[in-house]
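Listed next as structure tokens is one chain, alone, in the form predicted alone.
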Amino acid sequence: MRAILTQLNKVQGVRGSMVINHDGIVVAGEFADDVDEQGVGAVASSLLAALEGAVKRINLGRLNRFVLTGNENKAVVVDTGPALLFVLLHRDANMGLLNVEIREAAKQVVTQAKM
């Protein structure tokens, strides 16, 4: 998992990334900055659970990913099935390029989790 995160973190605009299980426990994390990985994992898992309920209520199907945008940074959380991929981004990151890279990393997380 760490190799997937290391590669993703090389993409311009990415500040760090982690893989979290659905209980909010960090499987692997790669952050250049001092980040409370355990806290981020718990929050990401809780947000996903709450959003899944909302998505069902408004008939959007299954939640695949969500993007949080703050005044300082962005975060993307992707539900890969076996785990969550959390990616912390710079506020002005190019989402077009990053969407492709994040999607590819999520596929690799699925493959790695099956091993």
Given for the second form:
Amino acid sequence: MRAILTQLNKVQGVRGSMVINHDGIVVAGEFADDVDEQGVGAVASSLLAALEGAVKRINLGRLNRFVLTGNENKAVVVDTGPALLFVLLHRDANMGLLNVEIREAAKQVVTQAKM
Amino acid sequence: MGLFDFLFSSSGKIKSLEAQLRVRPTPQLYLQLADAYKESGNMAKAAQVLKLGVSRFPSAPEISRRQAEAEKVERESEKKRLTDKIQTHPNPILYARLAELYKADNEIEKTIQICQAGIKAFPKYGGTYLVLGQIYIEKQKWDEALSQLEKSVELDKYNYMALKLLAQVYMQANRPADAARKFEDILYFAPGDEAILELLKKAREAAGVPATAPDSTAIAREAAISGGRKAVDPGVSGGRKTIMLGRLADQQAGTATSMRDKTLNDGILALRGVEGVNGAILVDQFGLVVAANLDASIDEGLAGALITNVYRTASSNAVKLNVGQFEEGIIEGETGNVHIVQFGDMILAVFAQTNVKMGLLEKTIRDFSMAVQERH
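Shown: the form predicted alone; wanted: the form predicted together with its partner chain:
In what comes next, the whole complex appears, and the chain from above leads the way.
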């Protein structure tokens, strides 16, 4: 898992990433800055769980991911199925390229989780 | 030092402090950054930095004190603006917002007075009853609180705060079964809300209903609360339903739709015109729908409540996720997306298909935001 995150973190605009299980437990994390990984993991998983219910009510099917933009940074939480992938980005990161890289990393997380 | 030199050094200082904050945030750095913005004349940004600092370091006393001061100044300025606006272009939201500001300053009698004036002018707006209900709860006048909150819920059955407070007042009045029903109503549009689930459990226990009872009651309640979805709305036309801001005000007080209302309605219509957009809705801070253009199959009240709940969840967790203060969220589902954007005191949500052209949608949202700011 750590190798997947290291590779993803090399992409321009990525400030760090981690893999969390659905209970919010951190499986692996790699951040350049001082980040409370356990806290972020717990919040990200509970946020996604809360959003899942709302998505069903709005009839959007299964929740794939949530992108949150703040005045400092941007965060992407992807539900890969077996685990969650959390990616912290620069606020003005180019999402075009990053979407491709994040999708690829998410696929690798699924593969890795099955091993 | 000339003006140019001052601006240059000020901007350099701000950038340097922001860079330091990104690496290792401390309360002192937040204070320094707020001062730098204040010196550069950007008071709004200074207040924003202090707010962010407090959310990161809630137990740091100096930053809390400074933030409280900044908020007080901001409130005074907003009170004046809203009072003027009520004179020229009255609408119910302005009264509720003004009352909230006086309530924040603990000016209770003034808050009650504004709420009563708002209710008199716009008796069908639930937000003002909600503020009044909150005041009566604080004063522990339970009967008055009950009456105001029941009215608020009657007018807006999907209002999270009104339902929650009403349920809590029912608990206070030893009516746990009624409280449980209101908590169940909330769970319809805020499924999985842990705080509400916990309160529901307590209410059911107090009412003598097993906390783990089969959810048949809840299902029946859902059917009841969502029954309105099938109702024919006078705004339905050609498979779409439109709520035009100002219509309620027009019906109630014969007031002309203001330029700001027109801006909001035009913005919603512009978003609806983007290919791949299924609907757009603007809700106020109380979760009430301000303007909407949705497919007729979507109940705007329910959509507004869901969006408010998603916004509440996302914005309260934004700092903890290291992104700073919430600005925008995109929920991507299997069959479509929802874009949620903060518009000052309001929340805009755009429902789109997965193939929507993001660039065009974002530009339309930006244009709308700028138009609203110009009219603010």
